[in-house]
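Here we start with a single chain on its own, the form predicted alone, put down as structure tokens.
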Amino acid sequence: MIDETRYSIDELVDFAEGSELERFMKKFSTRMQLYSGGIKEIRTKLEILDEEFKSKFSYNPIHNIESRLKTVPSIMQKIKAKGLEVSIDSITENITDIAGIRVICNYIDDIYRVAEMLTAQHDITVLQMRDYIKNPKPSGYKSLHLIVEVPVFLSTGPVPMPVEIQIRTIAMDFWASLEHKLKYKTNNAVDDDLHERLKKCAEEISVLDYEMQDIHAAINLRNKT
């Protein structure tokens, strides 16, 4: 009999109708519910912060919030690609982007403002921060990535859960969304010429981002005088 908390991909297939898999999936389902709770906790915090900012400064730094929970096939594929065992502990310890939130801001300054307000909260623990705005990926991709831990409160007490947060501007999101779709259509195989054109687009969008931010700042300054 297989240990119900430790499966390889092949074992999962072989025991697709077995009681061991049923128990594993029940535990996995409970864990996924916790990830869903983590998304709700972070989303609520962001919405409250945005409303507070609006109340104080008559301005919303957040344009839109999107969230997603990684699918089971996607999680299994990632575990297999990493060469890890398929277990609840392995998934919990090695896959940190199961719960994901994307925050779309109006301007670059808003990205850092929102990140600072969120991470300043006492029950938020920052596990990782990657600034792809100051240090873009070779493709031209820009975004601020955070992995934070937030408590999800159950009847038995709080359970800390990791949530990946991507914060970017409208312009950055426009580029990233289209670039992702183009790569998907070409099976991630984009030739050098198209790669350079995409990177140039990212650079031009970045210039536009900063220009729009400067215009916004200038308008605010005039309104204060």
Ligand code: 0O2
Contents of the next structure:
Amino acid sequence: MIDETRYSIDELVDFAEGSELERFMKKFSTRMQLYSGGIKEIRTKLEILDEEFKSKFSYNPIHNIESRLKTVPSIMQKIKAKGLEVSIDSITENITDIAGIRVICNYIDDIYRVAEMLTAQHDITVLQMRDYIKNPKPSGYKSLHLIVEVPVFLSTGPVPMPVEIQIRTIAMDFWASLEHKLKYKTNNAVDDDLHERLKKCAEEISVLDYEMQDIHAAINLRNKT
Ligand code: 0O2
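One more: the block was the form predicted alone; return the form predicted in complex with the ligand.
Let us now look at the entire complex, which starts with that chain.
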């Protein structure tokens, strides 16, 4: 899993902080396969729920699903930034977003509907839930964040794996994606006035989200009567 060609041996040895390199890499690679399994499990669950919803109510709550496995440099950066030991055990214990899934919904209500349907499943354990929709981040960022544990079945039995799920609307995703790129391009040093403008955009987008949801509900009601 580790792309050794991109790093000097010194860097990899430094990453593994004294643990025997080959052993570290083998263990790391096995662990990454498990995270990848976690993504597949959750993705399948979400797809099944979306299809079931569509067949019952002729409507898909999920617009699209994206997933990613955190890159090795990004994991190393995060564990070092937290000032923690660089070891498999420390990474396993402290980095909970190695397996990440982003669920883009059409409307705000769909976010909570999807979260509820998923977390009600008996093999899912919710480790953490952060509602940045009800309590947006100072930047204006909105999203529902869950960290769940899902069993990945190996020949030796199930292994519970943590997966971070970010659920948000198309509008919230539009803002978060552009804001992330803008901050990344400027090395996170966004001037105060630009920060305020970005925050204002997030608020305006939120008004649109609620308005679109109201229109959707009104149309549904009209179609039923
Ligand atoms: P990436 O590359 O997206 O994965 P923790 O992960 O718990 O150590 P934190 O910040 O307490 O860190 O977790 P939080 O806030 O629940 O979620 C972090 C993730 O949310 C980020 O991942 C981003 O994806 C997203 N996020 C949080 N705040 C913002 C924001 O202001 N703007 C945007 N665009 N995204 C945000 P990473 O690890 O930073 O990066």
